[in-house]
Every structure is written in C-alpha cells, then in structure tokens.
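Coming up is one lone chain in structure tokens, specifically the form predicted alone.
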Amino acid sequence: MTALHEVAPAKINLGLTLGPTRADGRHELVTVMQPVALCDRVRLTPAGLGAAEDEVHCPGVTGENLATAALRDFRARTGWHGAAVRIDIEKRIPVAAGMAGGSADAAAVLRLAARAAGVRDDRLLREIAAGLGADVPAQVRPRRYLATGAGERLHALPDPAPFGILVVRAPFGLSTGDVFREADRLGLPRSGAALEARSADLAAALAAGSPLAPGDLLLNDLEPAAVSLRPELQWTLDEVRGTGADHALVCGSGPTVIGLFADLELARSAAVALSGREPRPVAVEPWYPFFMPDLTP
C-alpha cells in the first residue's frame, strides 16, 4: 500500500435556526454548512512493521480522536480486514473552535479507508458518519449543504459565487454541549413550524448560487447562548463589524466569530486591521469540491 492523502476542509455555519429537542436528546436545526479553504491534511500509510492495530497521530489533540472511531467503525461496517494502517493528521483548523475540524478529519479518514479498501459507496460512508456526529455526514463529500434534522439530513445547494470570510478565533474553547444547554435555559429553541419555514426560505434564497442569504436568514440562534457563557464574544462581534463586514456572527456553537465580505481582498484587509489579536485572524474563501465527486452509484 502506498501513502494516500486527503484534505479536510473546515466548515462554517451561515446562520443556524435552533428547534426543539428530539427523542435522542439532540436538537432539530436548520443551517447552511459551507466548507472553507482552511484545511487539515490527512495521510494514510501502512502501520509500522509488526503493528497489529491501527494508529492515529494528531499532535495537539488529546484523548481519543474522532478519526480513530471513524476507522474503527469503517472496519466494523464493511468487514475490511486489511493490514493495520497509520493515520497522520496535520492540524490547521483550530481545535474546539466550532469549525468542525474533528468531523472533517473523521470524514477524511472514511474517504481514505474507502480508497484503501476499494469501497465506492458514499451512502454507506454517510451512514457510518452519522453515527460519529451530526457534522460528519456533510464532510464526507464537502460542499455547500442545507442541513436539517440534527445536521444529518443534507440537501446539496449550488456552489456559491466567491466571497470573503474573516475567521477570528478565540484564545479559549467552548463546549458544544454547554452552549446548547444554555440555549435551552434561555428559551431560544423555536417551533417545528418555524424550522420548516426557515428551511424553505434558505433553499429558495440560495438556489441560484447566491453567496449569502439575506441578513435576516443569517442569524445564529446559538449566538446569544455563546455570548452568555463568554460575554467577551460580544466585543469580538463589534470589532468585526467595525472592519466593515457585511455580516458578523458566532460560527455554530462558537467561540469562533466570522465576518462575511463581498470578496476575499476585503476580508484580508479586515484581517490586517485586527492583526493585533491573538490568535491572529485569517481570511479565507469558500472551498469548492472540484475534485471530489460523489461516488454513490
């Protein structure tokens, strides 16, 4: 087996509407998932001589990596008994930043394992991904999706026209579970009817490849909960708006804040204006799936 490589693009949420809690404990939601050109790099190679178990190496991430679970579940579901492999992850997506870096890595591992095993069934990969987490299915073949359910029901949207994204990371993390619990405490979830209406409005607004939905559809219902837990996020939102961003919002459950601009150069200028922050902000553009076709028969 030769070395196999995949890129794992980060994801941002272009708005998020929060609904009621499901029987499985997760919330219904409606969101637009947009991959961006901030990517981890994932490599699969044969494990060391005599190794009996798969290995996952990801500097800076402690505890079991979601990529380890992805590889384990892939073997269990497909019955693949190929020789032990080594996964190396070069992190560029910030950890615990609300940008689905762990989910992106897990999905990249599923693609790598499928290539190594000769599996050409994206439907199966998405089924495995759904058991790993709500953000993972959209990362199996990253592109712009309208996501509903808890994030596992995906409706592919046209690729957007180019635009600029300012990514302002925080020097701290936020637990996704804590943010959802705070949202419940604040009474933020909406009704099922409101979710259906938001889903239809977003699909219509983005059907022609518009880069962004109207501002009233870009609201993140989790933002007040994230700000409640970390009030300094409000200062960051104000700073991003002060750079001239068309929109500023907390990304997913946070703590990353994103600013949306008409083009990449405006986002780069904003990153320079906020370069005194630590971590230093970065400007990115959407990631396009030119070389990642869906393999489902």
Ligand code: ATP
The other form holds:
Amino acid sequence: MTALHEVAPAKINLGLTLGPTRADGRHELVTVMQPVALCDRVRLTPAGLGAAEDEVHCPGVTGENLATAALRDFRARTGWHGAAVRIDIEKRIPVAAGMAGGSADAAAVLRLAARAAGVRDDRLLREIAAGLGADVPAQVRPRRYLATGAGERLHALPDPAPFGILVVRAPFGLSTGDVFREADRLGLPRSGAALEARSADLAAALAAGSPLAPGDLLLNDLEPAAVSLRPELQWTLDEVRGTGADHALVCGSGPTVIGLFADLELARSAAVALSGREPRPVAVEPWYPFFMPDLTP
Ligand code: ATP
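The form predicted together with adenosine-5'-triphosphate (ATP) is what I need now, so please give it after the form predicted alone.
Next comes the full complex, this chain leading.
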C-alpha cells in the first residue's frame, strides 16, 4: 500500500424540523441531508518508519480531530492491528459552518481504514459512525437521505435532478449546542406527531427524485435560533433572496446561509453578485455517488 485516497463531501440540510429532546439529551429531528460537491481530500499512508501510533494531520483545525477518534474506534471495534497509519486532510469545507466537515472527514477515514483492513461491512461502519456523532452515519456512503431520530436513522432517497446551491459563509462560527439551546429557549421544538407527519410528507415529495420539496417543507426550525444569536444573518438571508434565489435558508445550525437555484449557472451568477463578501460565496451542485473520482496519483 502506498496511499489510499477518499473525497469527503460537505452536506447541506434541505430544511430541518425540530422535535422534542430524547432521553439521551439529543433532539429528535427530521431533515433531508444532501451531500454537495465541496469536498475535503483525505489520504491514508503508512506512518513513518518506527512510528507506533496513528497520526492525523489536518492544517487549519486545532484540538482533537474527529478523524483521530474515527481511526481509534475503527481499530477497537474491528480488532484491526495493521501497522500505524498517517492521515492527511486537506480542508476545503469551511470549519464550524454547519456543513459537517468534521463528520465528513471522520466518515472518509472509516472508508479508508476499511479498505486498508479489508473490512467490507457498511453496517459496522455506520455503527462506529453513530458513536462519533449524529451527522457521521449519513457520510459513510454519502447520498441524499431523509434523516430522522437525532439524525442517525437514515432512509435513502433517490438522487435528485441537478440544481444550483449558493453557499454563503459567515466570518464567524456558531456552536451547534448554543443554537439548539437557543431553539429550546425560544420554544421552537414541535411535537413528535408533527415530526412524523413532516417525515411522511418529505418522503412523498422527494420519492421521484425532485430536486427540492415545496417551500413549506424546506423550512429550517433552527433558523430563528441562529438569527436570534446572530441577527446579521437576517441581512444575509435577504441578500441571498435579492440575488433571485428560489429559497434562502440557514444551513443546519448555521451560520452558513444557502440559496437554492434551478441550476448551477444561476447559482454562479449569484456568487458573482455577492463576490464583495468575505469569505467569498461559492456555487456548488449536489454531489452524486458516481462523482467519486479516482484520486490515485
Ligand atoms: P457540527 O457537525 O457540530 O454541526 P459543523 O458542521 O458546524 O459541526 P465542523 O467543521 O464539523 O462544523 O467543526 C466543528 C468543530 O469540530 C470545529 O470547531 C473543530 O474544532 C472540530 N473538528 C474536529 N475535527 C475536525 C475536522 N476534521 N474538520 C473540521 N473540524 C473538526
């Protein structure tokens, strides 16, 4: 083995319905998780001669990396004793932006470790992923999912017809925990019955591969909480609507705002219109399972 490569696509949430808090402290929710073609690059190579421990190198991210935990949990659950490895992560997904970049990297590391160890068991990978975080299981085999539970119960949806996504990052981060706490303070969570109804409506609306559900099913219940913590996000939402987006919403717990367009060209024009913003907005399209490029040099 010289090197194994994986891409780790970011995700957006095409709407999010928030429900009650479960016994484990996590909120129930219903959301459509859509991977997008904005990807970190993740590489696995043998660690240096004499290295006893796995290493993760991820410029731009400080503190313990979720990829380190992924490798550790993979070894513990599979009993894989292969020689120490080195993981290199090239970040392109904005950090702490509500686009699940850390989860995407952790899932990519699980795929890499499985390839290195000769493990072919997606169910096991998803179990390990669930222990790492609510957004990780959906990234083990990225595709469009209807996610329920706390995000860990996944129902695969058909690939959508292409559409355009404008990604507008904020110059600040928002802690996911803070946004959920603010949502509780504002009394935003809905009843379990409302969640079930929303889940059924979304599954029906997207069953035939429609790019987007109708507007009322695209609402993000966390948006008022994110805006309450950072009122300037309301300006960003208005700015994105002003570019002609069919829909503008906060992505997950924010602070990233997304604009949805009929095609990539329209999203690109909107990115140009907002190019004075810092960080500069980008236009992307959905990520499809068949996009996985061969990155072997
Ligand atoms: P969440 O999944 O909680 O919604 P997010 O999508 O907003 O998070 P991430 O980019 O995943 O944001 O980063 C959340 C935090 O996780 C960061 O503050 C960072 O310190 C930590 N982290 C650990 N590993 C990684 C990684 N590989 N990439 C990015 N952040 C990481």
